[in-house]
Every structure is written in structure tokens, then in C-alpha cells.
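One chain comes next, on its own, written as C-alpha cells: the form predicted on its own.
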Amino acid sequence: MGRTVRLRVTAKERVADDVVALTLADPTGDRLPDWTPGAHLDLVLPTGLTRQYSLCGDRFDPSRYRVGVLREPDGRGGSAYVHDELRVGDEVGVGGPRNHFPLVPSQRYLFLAGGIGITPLLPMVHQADLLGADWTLVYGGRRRGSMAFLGELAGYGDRVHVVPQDEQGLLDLPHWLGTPRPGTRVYCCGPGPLLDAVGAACASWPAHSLRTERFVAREQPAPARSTPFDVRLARSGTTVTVAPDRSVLEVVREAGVDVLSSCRQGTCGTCGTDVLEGLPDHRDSILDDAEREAGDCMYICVSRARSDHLVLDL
């Protein structure tokens, strides 16, 4: 997955049922790298899992990093781990921080969070009061004790608007989004079906008024072909053929490209790779409708091609 840094937990406090944040520290001092609201992280666990998780602490400290965690009954065991082995003073290997969320200049914004999807929105809210900006935050989630970070939200007062399913229903999208409002970006993360639901509901707004993070790669359709295609490596000249059982990342990783990846899923970002030429398939969750009609960047572990072949610039 690249390079990473070992960096030491020198907290775990547990903010919500379910929820750890865990603080991370350089173990010499170190200054750690600069972030923006919406990166991630990719912790890299000492069973040889590696898991993206928001950077939701304060981005003007250097000396340390905050993510969240909410552990996951059905997940692959990283979320279990980090609740139930990881200890204080233990360390892990970090790889970032990237964003493919980024906080965008506006003078309105509309945040929406489900869950743990409040973890990149902390920092954007706070982002957002800085600058003076007119926001609202709705956050929903099962109930109070599941909803991670509230007293820190609580300092904002009327801005944020706590909504516990058990205690008042679902999101009323309709009242929050009401009418397209130009000059207001909504910002949403959560589980896929609000951000389906927000998505649908977005449709008539103004082309890039919403941006989503996904957690979990959406559904996709099949595949834009099923027979093999060809791509070229610009800078080696090497020309590979993908199979239909093949990803695009597997194939050019044998031909000796050392290719960054992390969640295999397209969700992470880790494996964006410029597209010099073709017609990319994209079947990524990171990307919006402009980023794929321009189609000169692709995430090679779950994008194929529409074209007979692709140049890529590895």
C-alpha cells in the first residue's frame, strides 16, 4: 500500500457506544504532515489489516492526529481489533493523510451526517465557523448514546441540529434540503442509504452542490464489457491485457508496477491513476458525475475500460 510512518496511540477514550477516538502521535515528536477537513487516514494494523478512517480532531495541532472507530459486527475484524487489542502506547503504521472529500470555499453550507459519518464533518464545521461562513449541521443516528462527539458539537449551539432516530424518526431530508438553494453546498456522510436518499434529493440542485464519502463502495452495475482489454504503461511502454476475472491493479502489479492500494474496494483513493488515453469504466464510489465525464483519472482496483484499450500514466 506505500509507504507509511509508525506513529504511537497516546489515547483511546470511548465517545459513544461502539465509538473509540484514538489520538496519534509521532513516538520522536515529530511534526506529522498537514491535513484538510475531509482527509482520512489508512491505519495500518499489526494483523496486516489496513483501515481508512476520518481525521476528525484539530487540524492547526501538528504533533497529533484523532480518528474515530465504530466497531462493526460484521466487518473483517479491523474495527474489532482496534476496539478490543489496541492498547495506549501501542503502535501502528499510518499511511496519508489524502482527501477526496475536500471542504470547498461557499458561503452556505448544509452538513449532513449519519452515525460515524460525523467523523469528516467535524473538522469541516469547525472550518466553516472560522471562516464566518452561514452553516447547519443535522446529525442523525440511532439513538443519543450512539452518537459520537455531541459535547464537543454542543459549543455551536442552534447551528447543529440533533435528530436520535428513537427519539424523533428518521432525517426529514425534505424540510433540510427543501428547494435548490444555489450557493449552498451540502456535504452528507453516513450509511449508503441516506446518502441515496440525499442524492436523489439533490437532483435538481445545481450541478456540484453535493458531495458524499462512502464508507462502503456502493452497488454497481455490471461491468460496461465483458471481454478483455488492453493497457498501456506510458512511462515503460509495457502493454498488458486485462481479463475480465482480473482487475486492472492486479494485472499492471505483475507486470512490475508498484502501484499504491489500500481498500481494494474503490473507496479509499489510494490507487488513483491518470488516464492519458481510452475510455475508463468507472466503478469507483469516490468520484462525481463530472470527475467520470472527464474521464482522466481512474481508481484501477475496481475501474475497467469502456474502450479496446487504456494509457495510463504508470
The other form holds:
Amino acid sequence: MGRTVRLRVTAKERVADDVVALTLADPTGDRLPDWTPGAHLDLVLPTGLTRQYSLCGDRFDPSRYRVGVLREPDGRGGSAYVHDELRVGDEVGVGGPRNHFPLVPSQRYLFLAGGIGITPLLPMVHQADLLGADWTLVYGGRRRGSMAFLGELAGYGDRVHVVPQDEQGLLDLPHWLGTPRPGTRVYCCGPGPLLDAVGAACASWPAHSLRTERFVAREQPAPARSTPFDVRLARSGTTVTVAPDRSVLEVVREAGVDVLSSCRQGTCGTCGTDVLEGLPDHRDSILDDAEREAGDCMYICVSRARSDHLVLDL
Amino acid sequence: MTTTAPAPPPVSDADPFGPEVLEDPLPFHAALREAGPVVRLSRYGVYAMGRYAEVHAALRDWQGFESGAGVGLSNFRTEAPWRPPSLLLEADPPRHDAPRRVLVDLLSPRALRRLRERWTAAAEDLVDRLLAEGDEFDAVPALAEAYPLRVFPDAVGVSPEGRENLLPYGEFLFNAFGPHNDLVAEGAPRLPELSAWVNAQCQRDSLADGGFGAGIWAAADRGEITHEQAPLVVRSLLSAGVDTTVHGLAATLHAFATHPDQWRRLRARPELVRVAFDEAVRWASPVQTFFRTATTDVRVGGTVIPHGEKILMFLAAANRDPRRWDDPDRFDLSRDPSGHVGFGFGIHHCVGQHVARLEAECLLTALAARVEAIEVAGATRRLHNNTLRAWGSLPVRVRPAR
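Let's see the other form, the form predicted in complex with its partner chain, since the form predicted on its own is already up.
Complete assembly follows, chain above in first position.
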């Protein structure tokens, strides 16, 4: 569950074409909450938009966070605000950090980054190196000038493979993933088509070899039911009906129950709610198959019900 | 900003692990707080902190105060640990991350909800049987030990045979964080046998399906920790999950037996049960101390703790620091005990605290529903331990509710 604090922008620098890195610190100089590689923050912008950005700074420095923000022309305006309006000295609301993409222990890692997907992988790379793991980063982007943090990665030598599309074409996934390598953990972050291709290429790998993070929601099949369902809110003692065209989150909020939410597309995890009874129809991009099977938690901004009623811990 | 040259800290030759202090640590804690934010304990060549602000800050500052060199007096950089170090308590980021995350998930309030019904029934059954036998009993074995030993090993999935080894193993472990005094020597002869039993319980085949232990192995199967790490993570549950809760419950029962007004208040408002347990943990601090090791020259309150030096953090002294708490020696259910450091703080904040709270809630709720008054009914006896503030015997008389 998220709590929002105000942090100050203490630096803003261009780190690639269309990418700025923001440095954030507590205005009073306090320690910031600890985080682990793969974690993200929610930035609550003055426009009312909330956006998730992976932490890509140094976890050993408790005084500042760093995030990288790509300008997304077809986005909902969050990145444009960060690029065009947000200035050093401004304060922004920050939720988190939360981590749905943790680095698990391994002797060997293959990191696959597409474009701005480098951001969660950057601290992972630092950490894998610190721990003396055998690791490789394959980093694709449209062109060299659009790829952030190349300078920071240069020191790792030939562990890092930089693949600008205009020079070398798309990432050669059959080369990197064609032969399953048991014991190697594959971490991938980037655009949906890259994640889908990597997922397909890893199908013959041992279970749990691949870990991904999506910034954009996964394509979902149609909801399991097209009829209304009831949701009983155990703590507030009310029952509401969710029509097919409404989200559980909207209906619960209308009933006067406060639930924090953020992305409204099942990617950030802010609205995670405990399920006490009933079968959820999971439509988020966070839970893995085992967690879906367990059925004891759901993201009510997008997830719905399979059963006629759900009981939620709200 | 002005900087002044660091001053040497005040020096104390008191022995915080000696029998006088272990019998009644409060005067020593008060003297420690008064002496300064950092004190040098000449007897052991270590630094100490007793004030809330500095202890709290140091617990958060894992960068400056590491756990990986051991959280006892022994420095793992120069001395061999008596057992393979804990992957949680005696580890730092980044290696600490994955085992911690597995236990955070397994022991979250959400994950524990499935236990509440069973643990409530077990508490009611235990209290009913006890009251049927009479209205005087020793609350340490009859409640504080009996209840956790009944529910917790089941929840982990440990076999019924040999559970009597858990308490003496934990007692040794917590003594071993201190100096090699008589308390350690007395426990040493049984150690090989106790360790062998505990280590055997950590293996996959020893652990029942559906328990925390099996959950840890399942996390290893999913790659969240390695299979080599799994038994050591199970060991953390068996090491840190029994004695601490036993003495937390004993402290809570002692607090109520000596504060009848607070027991009446709990009976009138049973929803105070969670505040009651945390207030008892603040007031008694079942875990009194842990060490850290300076990773660099760390400046604290006008003095400098040099790189590589051990720092003894008195959680118990911080929990009664009048700079932080009003009337700190009072056990008071109207207080908000939030922020106490009885479970530690920061990245090593007790990962089993929700388990302890649920055990306490179930037992105290069952007791409060059935017992109108509880009082001390004989000579109490402390159990000395280098880390724990423990009761050996707590005879009580109860008046059953009509």
C-alpha cells in the first residue's frame, strides 16, 4: 500500500535524445526509504498524473534517488510534463519504492534491455558485478544517441553489448537465447514486442529462468464473465455490484471506501487488495501464474471476478 | 555548517553481561543514556549506544553499521563464527535482499491470515485446560512456552519429535551473541546435539507440506533463493522465532500481572490487544541488544566510531529513553508504542514480528475473555541470557471470569 511523500528535484540532466535523468532528494535531507534493484517509484505530477519509473541510481546512497524518463509522444502527458515543465528545485509527490522485479541470486545472468528498459537493469548490472557473477548485458535501441547511460556502462568492457538498430539491426534473440542454459537467469525489460519475443524464445528454458517487467500492460483476453458480480467489502460491511463496464476500483470508491491506486492499468501494484472469498479474474501484468492460482490478492483497477461474488479485505 | 573536532566518548567499565546487570539492567541503561550518545565499554573494547535517537538512526544506517561482521561481540572479519552465519541477521545488502524478500512474503499479515482461526482455537483450548486444573500456575511453562511451542513449529512444519530442543538451541544462540562467559560455557556441552537436530529439521524432507519451511523450499524451486540457501533460511525461523516470542509473551504476562488496571482496560477494550503486546515489547524489550560493526569512521553525536569497531546497541535502553517517551517506565495501554525498537528497525526489522503479534493476540484474547484478574503469586525468577531479557519462573494466581 502506498504512502506519498514530497521529494525535491535536485538535478535534471539529459542522458540521451528524449531521455532525462531526475535526481530526487528529501527536502529536509532525511534518508530515503531503502530499495533493491528492479524497484520503481510512482511520481505524482502536479497535473494529477501518476507515472511509474524504475530506480536507476545507487542503492548504497540513501540521500538520493535517480530515475530516467523517456519522452513518449503518444503517452498521456506525464513524460512531456517531466521533460518540459519540471525544474530543479520543484517538489513532486513520490510513492513507493516497490519492487515487482527483484534480482534473484544466481551465478550467471543475461540482461536484455530495449530502449528505456535499461533503467531497472542498470542497478542489477552494478549489483551482479559487485557480487562477482558471470553476467552479460545486451542493450538494444533505435540509435546510439537515443540510448541512455552508455557512458556508465562503458567501464564494464565486453560484458556489455550495445546494439543500435540503425547500425546492427534488431537484437539477435536466437543467438542469445537459442540454447537454454540452465542456471542462467534472464532479465528483460523493454517494449512489449521485445518482451513477447523473449518470452517465446525462453519457452524451452527451465521454468523460472526468465523474469520480465512491463511498463505497458500486457494484452489481456476478454473478461471471464460479461455479467455483473457482487463485491462484499468485509471491513466496511457493504456490498456493491460491479457492472461489466465498470472497474471494481471505481465502484468501491463510489461506495466511499478509499483505495490508493495509480496506473489504472494493472502494472504498478498500488491498488493490491486481499481477496477473502471468491475467484478473481486476474487481468494485471504483475502476478505470476502461481500467484494467480493462489487467488488471495488482486489489483482491482483492472482485475474482475470469475465467481458471482468476491469478498475483499476493504 | 560548523564542525568541531571529535571528542573521545565517555568510558564505562561496567559489565552489561555480568549477573548484576542481567538481573536488573535498568540502572545500567539509565547510566548509559546519561553518560552520552556514545559510550566506550572498556571491559570489552566496544562502543555502546543507549539513547533512542542514535540507536534508531544506527539501525537504519546499514551502510555505516554492517551486520555481516556479526551482530554479537565476535567480529566475523577476524574470528570464525560458531555456526555458518545467518543469511538474514548476519548479512548485508545485496546478499541480504533475496532471503529477506522470501520471508517478508511468507510471513506477511496477509499470508498469516489462514492461521488465525487455528491459532485462536489452540489458545482457547490451552487456556481452558489450564484453568480447569486450577487458578495458580507458573505462567512461563504453562502459557509463555506452551503456546508458541504448540503453534509455531506446526506452522513451520517441524516434526513433533524433538521440539524440546528448540528452546535450549535458541537460548544458546542468544547467549552466543555476548562474551564467552559462564552462560555460554553452560550451554556448550549440548550444542552439537542441538545443532544437529535443528539442521536436520531444515532439510526439505523434514518439513511438512503447507508450512513456512515448505514455502521457503518452494521459493528456492522458483529461483527466488538458491537451494543452498533454503535450509539456512529455515534455520532463521527456528533460531529467531521461538525464544523471542516465549519471552515476549512472558514479559506481557508479567506486565499485566503487575499492572491490574491495565488488565482491566484490556478486558474492557479487547481491541487494545495489539497495542498491549507492542507496549510490553517496548517496556520489557525481550531482545535487549544487538551489535553492529562500523564500515568506516562513523561520526555519532560529537564522537567518531572508528572503522571496524563493534557497537553495542541497547534496544532496551532506547525503548525507555525519556528523550523519546513520556513516563517511559510506565506500562500503559493508552500510549502509542509505534516506533519502539524492540523488534529492531530498518532493513533487519524483525521479519517475524507479525507472527509474534498474531500469537500474542490469540493468547491474550483467549486469556482476557476467561480471566478477570491476574497477579503474581510467589517468588519470580529471571533467566539470565546475554541478549534476552527472560523469565525463568513467573508464578501467578488468576481469578476466572464468571
